[in-house]
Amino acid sequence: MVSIVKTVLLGLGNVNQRLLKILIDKKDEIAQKHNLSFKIVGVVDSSGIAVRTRGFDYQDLINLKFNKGKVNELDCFLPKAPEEIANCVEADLMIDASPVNLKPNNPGLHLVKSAITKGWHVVLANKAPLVLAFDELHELALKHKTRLAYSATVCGGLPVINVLQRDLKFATLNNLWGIFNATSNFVLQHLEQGGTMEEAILEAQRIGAAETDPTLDLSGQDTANKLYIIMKSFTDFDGTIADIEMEGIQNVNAEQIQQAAQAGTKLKLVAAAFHKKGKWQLSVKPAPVAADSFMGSCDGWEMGIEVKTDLYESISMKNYEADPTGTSAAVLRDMIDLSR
């Protein structure tokens, strides 16, 4: 017998627009393997709330983001504030794929805590809860007996959450680097290829692979974000995002990629973590990697991690996305994990 899930979706921009088309494909395939069926009972957007408990047709819904409309023109609109959802409409499972505002307290945090009272379940794509409350959720989401997922929100389709916390059980992190930030990476390569800084972003906007606020990717802060996201989730980290050192890549210009290419090297924006001493070195910034490396493989759209522990040494893995279709991928395994 089929479940049904009610789903709020909290955003409807690239990754939720994305997300939609992929339950119109997979929705059969879904409901055969995986017993469960997604009704979307509430959507939020910048202009407010709609909510019809017979559930959206998942077409209606890209269709009103198509023609750049908004939720405050569906007939199902109430005239409530967003963080009001909560109280709005029956859910067992909510979707944060909205932008990332890293303002304390802001609607969006305020929105998930409710939420997670609720006993709602919780997939973000969405990084800053994350980052402003990672502890307070996780506590929250026990006391309620609900659960968060969010392995969306570290470099997209590449399962770096669930390969860390669920694949290499009992290891203990000794140091990792990592590209976690595609866009940055092909505006660097945009630039090796005799491009403009300008150029590369317009283009990363316009597939959609860019953050809305751009300077989230170049000043490095999407990348500490997720450098930050995955040392709270595998390690003993007990510090906040201030305590990552972090330098972007808008001041990086032609002469020094041409110096690094000359060297035998690439610029990357690379983030580390080490161990030493007791105590976490953490860093984000650009930096020459061995063009035949690992590091040096990841181009374009890649993005790539490499972690040594004590017991697995090394391993690297990485992916291409120039589009948001694997983070969407990845909010859906999400959403199939929490509601078996």
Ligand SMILES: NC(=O)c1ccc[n+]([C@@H]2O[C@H](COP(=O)([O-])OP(=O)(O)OC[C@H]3O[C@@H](n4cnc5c(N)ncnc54)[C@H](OP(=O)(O)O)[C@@H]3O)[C@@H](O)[C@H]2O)c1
Second form
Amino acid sequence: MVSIVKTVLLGLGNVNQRLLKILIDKKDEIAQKHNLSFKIVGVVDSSGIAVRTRGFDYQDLINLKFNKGKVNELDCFLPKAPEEIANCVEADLMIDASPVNLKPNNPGLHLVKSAITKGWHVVLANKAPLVLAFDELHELALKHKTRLAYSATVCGGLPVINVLQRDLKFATLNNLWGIFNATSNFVLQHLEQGGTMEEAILEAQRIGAAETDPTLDLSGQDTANKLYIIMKSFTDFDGTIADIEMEGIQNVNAEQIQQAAQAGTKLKLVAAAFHKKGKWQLSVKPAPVAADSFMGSCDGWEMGIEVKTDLYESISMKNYEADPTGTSAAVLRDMIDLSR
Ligand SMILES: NC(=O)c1ccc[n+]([C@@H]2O[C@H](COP(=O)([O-])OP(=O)(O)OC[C@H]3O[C@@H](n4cnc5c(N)ncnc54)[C@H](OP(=O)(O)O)[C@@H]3O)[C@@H](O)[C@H]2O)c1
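Can I get the form predicted in complex with the ligand as well, since the one above is the form predicted on its own?
Shown next: the complete complex, the earlier chain at its head.
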């Protein structure tokens, strides 16, 4: 028997549009292998909310956005603020793929809390709710017997959170390094090849990989957000995002890149976590890495992580993600995990 999962999509941008495409392509497989069918009963974009209890056609939503439409053009539009969706429809699951907003107590964070309070499971591609309220959201979910999943928030489709939480059980992290932001990695590669930062950002925006606000990519903030989420998910770290020393790549120039190359290194935006004197030292900054190292092998649209733990010595993994499809697939794997 196939269970219908009433689902709300928060955001209809790159990530959720590709999610809809995968839902179309894999509909039968999801039903046959997992006994699930995702019925989209509510959608939210910057214009507001639309609700259709009988369910939206996936392709109609893709077409709406392909034609630069907004949900306020739909006949089922409700003239309410986006954050009111949790009071406008009955659902089982919400997917948050709305833009990162790191302002404390922003309406989007309230919405995630309202969804949990209503007993909805929540899948996050948006990192902001976790960065602002990681513990609070987990406590709230426990209280309301609902669950949060967020494997898409860290390195897109690379299953960093799943591997750390599920497969490295009982291991204690000694240290980690990573390249967590494909846009800045692509920018650095483009500079290496003699291009400009502006050209690289335009390309990242064209393919849908850049953040809605690309300064989050370049400033190191997006990488810091991911490092924070990893640390909260896998270690005893009880600090805040402000404990991460952060420097971006905005001021990196061609001369620095050439100097790094002459020394047999590559300049990368590196996230690092080390234990020092019983405290975590966390940083995000441009740093030279040996060209022939694992980190040096992560180029352009690749992201990667190397972790050292007490039980598993060194584990490293990387992905190549030149568009958001891997992220959308990560959202789907979370949707399936939460709905089973
Ligand atoms: N793109 C990636 O590769 C990637 C990878 C990992 C994680 N993420 C995260 O996933 C999220 C979505 O990324 P994206 O690339 O899909 O972004 P995007 O293309 O910019 O789409 C954002 C969507 O959110 C809608 N929106 C704007 N304000 C809203 C609000 N207040 N409430 C609800 N929806 C609102 C936008 O509406 P309009 O359509 O009206 O503009 C748009 O549909 C971001 O948090 C990002 O950090 C993205």
